[in-house]
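Just the one chain here, laid out as structure tokens, in the form predicted alone.
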Amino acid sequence: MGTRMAGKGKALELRERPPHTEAKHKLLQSYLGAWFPILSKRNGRLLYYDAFAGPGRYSGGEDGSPIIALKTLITHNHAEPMADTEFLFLFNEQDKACAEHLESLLDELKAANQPWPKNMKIGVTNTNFVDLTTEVLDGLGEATLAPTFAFVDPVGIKHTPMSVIQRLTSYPKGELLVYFAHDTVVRWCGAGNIDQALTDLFGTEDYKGAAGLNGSKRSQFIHDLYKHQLHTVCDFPYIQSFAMYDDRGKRLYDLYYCTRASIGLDRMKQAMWKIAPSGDFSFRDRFAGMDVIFGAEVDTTPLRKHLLEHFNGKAETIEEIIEHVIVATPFASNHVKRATLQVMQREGLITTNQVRRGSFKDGTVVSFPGVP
């Protein structure tokens, strides 16, 4: 479908779908299918509310992510174990043409997938993410939000200031994946014209700090400070976050995960390792002094150099070790057996307690010896 006139006349024309958000709605579809079992385990509700939902399609005829995220429920694995959850979807477009295409949209599927499933609530909203977030926590009162995971990608800087960020994830289940403008950012910090912005954008005038640095430094400074108020000001003691490279190594934006629960941590990483770069884009972390390119082929050096490093002289258990790299590392939990520690014992920088040499049964004790 390429264009649909909606609103006052107004001609509405898809856009393209470019590769690094072909990759981010994957990272959005892999995720979701591990959150939906998890928190419908416990809970008889959940939300999923994409701030910024447009259109719901691409003019390749791709999907945009609303659709993704309900058809990932709709085609899961485990649906009839989820049953007995209430699943409520919230979509908001501020732009009216894009709202209405993507109302149209949610009518085909549901005409799709006919009986729809009971458990399963759309609502779409055509208005700003302040507004609307406003308006949907003044109105719980002394109510909880039920647990929500919060898809927060707009376009530009001026519409997600820190303060609503922080009163949307304030509630004990809440979890975050959220698009940083990086490269505009850099560009603007220092500048004087677009401060109020970012003040509301950071929840501090601290990024002007920013204004001295140059280059890498500068573009740290930015990334670090951003993390660091997503940690105090909301209250988030997980935070991954992985920077968007295009085939220029020109970096475009940041995308930052945040959660309380170590569990959600290792399944949005396992996730963003599942994403493998094309030759156009790639993402990547800075971590022990090294860069990590998530992708296929996994390069565990920055693993190995870092967990020398913090267990020098120690011996843990397999359980704290791999908890560790879940929460303090970029890696996942299954990098941590065979692709980290197996290539340790066999270079010698490691011990066990196991006789079966590459054996990390639950219980194994891994010992560092001290570097001299």
Ligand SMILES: C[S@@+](CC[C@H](N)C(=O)[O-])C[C@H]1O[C@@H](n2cnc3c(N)ncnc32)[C@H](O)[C@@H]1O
Given for the second form:
Amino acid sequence: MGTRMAGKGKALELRERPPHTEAKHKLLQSYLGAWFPILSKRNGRLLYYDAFAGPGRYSGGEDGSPIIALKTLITHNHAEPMADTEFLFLFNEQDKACAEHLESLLDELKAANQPWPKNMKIGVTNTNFVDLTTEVLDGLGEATLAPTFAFVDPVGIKHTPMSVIQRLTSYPKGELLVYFAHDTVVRWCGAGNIDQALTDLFGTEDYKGAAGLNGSKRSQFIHDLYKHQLHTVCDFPYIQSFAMYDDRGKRLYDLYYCTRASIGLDRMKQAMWKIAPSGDFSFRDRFAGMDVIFGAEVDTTPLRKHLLEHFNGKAETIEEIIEHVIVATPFASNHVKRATLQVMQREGLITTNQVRRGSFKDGTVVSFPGVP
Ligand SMILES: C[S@@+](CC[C@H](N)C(=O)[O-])C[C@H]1O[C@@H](n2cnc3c(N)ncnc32)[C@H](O)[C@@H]1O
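Same protein, different state: after the form predicted alone, show the form predicted in complex with the ligand.
Let us now look at the entire complex, which starts with that chain.
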């Protein structure tokens, strides 16, 4: 633990950043690097809401999520075309010393990046997530929240009721990256002593169905129920979760990314594959820095098999195939052409209407001969 002084002189213990937190930050950075330019194309104003912002720094000097988000935009190589979009960054942190520490870091960041871009506005609030979110949304009345990426990253289960998540994400183009305390929920869901908190968290009492299950069945039940609630209560068609394990192999928490746009799902899946190259949508502290064990190439054998079965006897455009891969398989758009279709073409498993082999430009029709 390192000690830093918070803005008004109160000592603040910064936390160490374990490898799974670094992995979370890489996901965020990678995804925002795509979200900012994609959304800025058609929107004059975007909101990045880091609802549990933390102090902005870890004990080894590593950046926290608010600083990561700002630096991703400041250093973005598409900054110029995004200049007409107003980016609002709202950082909320309940702990006073943490909030003050964050504010002092934001001042430093602004001082180091003068002139500060006119289209980047920052607000810091020092209150709790439920109160702030309710106040902001009540204040909107009939108005609509700007397209928002909400990063909801608490510790524990008590601060993120499904009803508030639902309200926050009910606006057009709303997206969510939310922490879910998998280990805590799996352990306590049958105990009966924190049922009100669990009911609020899930927005249902159905978690009680896990009480009679053990081991991986219980874990899967809880994972799937939270996903189901985000689907049905918050009306998110596309959800991808990602599991974080500590150095003893315990599954600490899951992140659930939720969107209504398949392009968002695609970009987040690409970010997840980067830090989990074996394709299991998880990160283990034990294997941190041992990327070599996963091999350099993504194994697309399951995707080739899936496409043959799914498109058996059909001809589809490359756009339709890619869309299907994004929304109906664990793979992402960057796995389709070179690593999958080119290999299938070489093996004589598909044909296309293109003269040049290996070319899958827009409009290409790919034929999957039927299995007799
Ligand atoms: C996991 S940390 C956030 C880490 C940060 N997102 C990052 O990645 O660098 C959670 C933070 O939420 C704050 N917090 C706890 N309960 C809160 C609440 N109800 N509303 C807002 N912030 C809260 C804690 O003080 C803590 O700093």
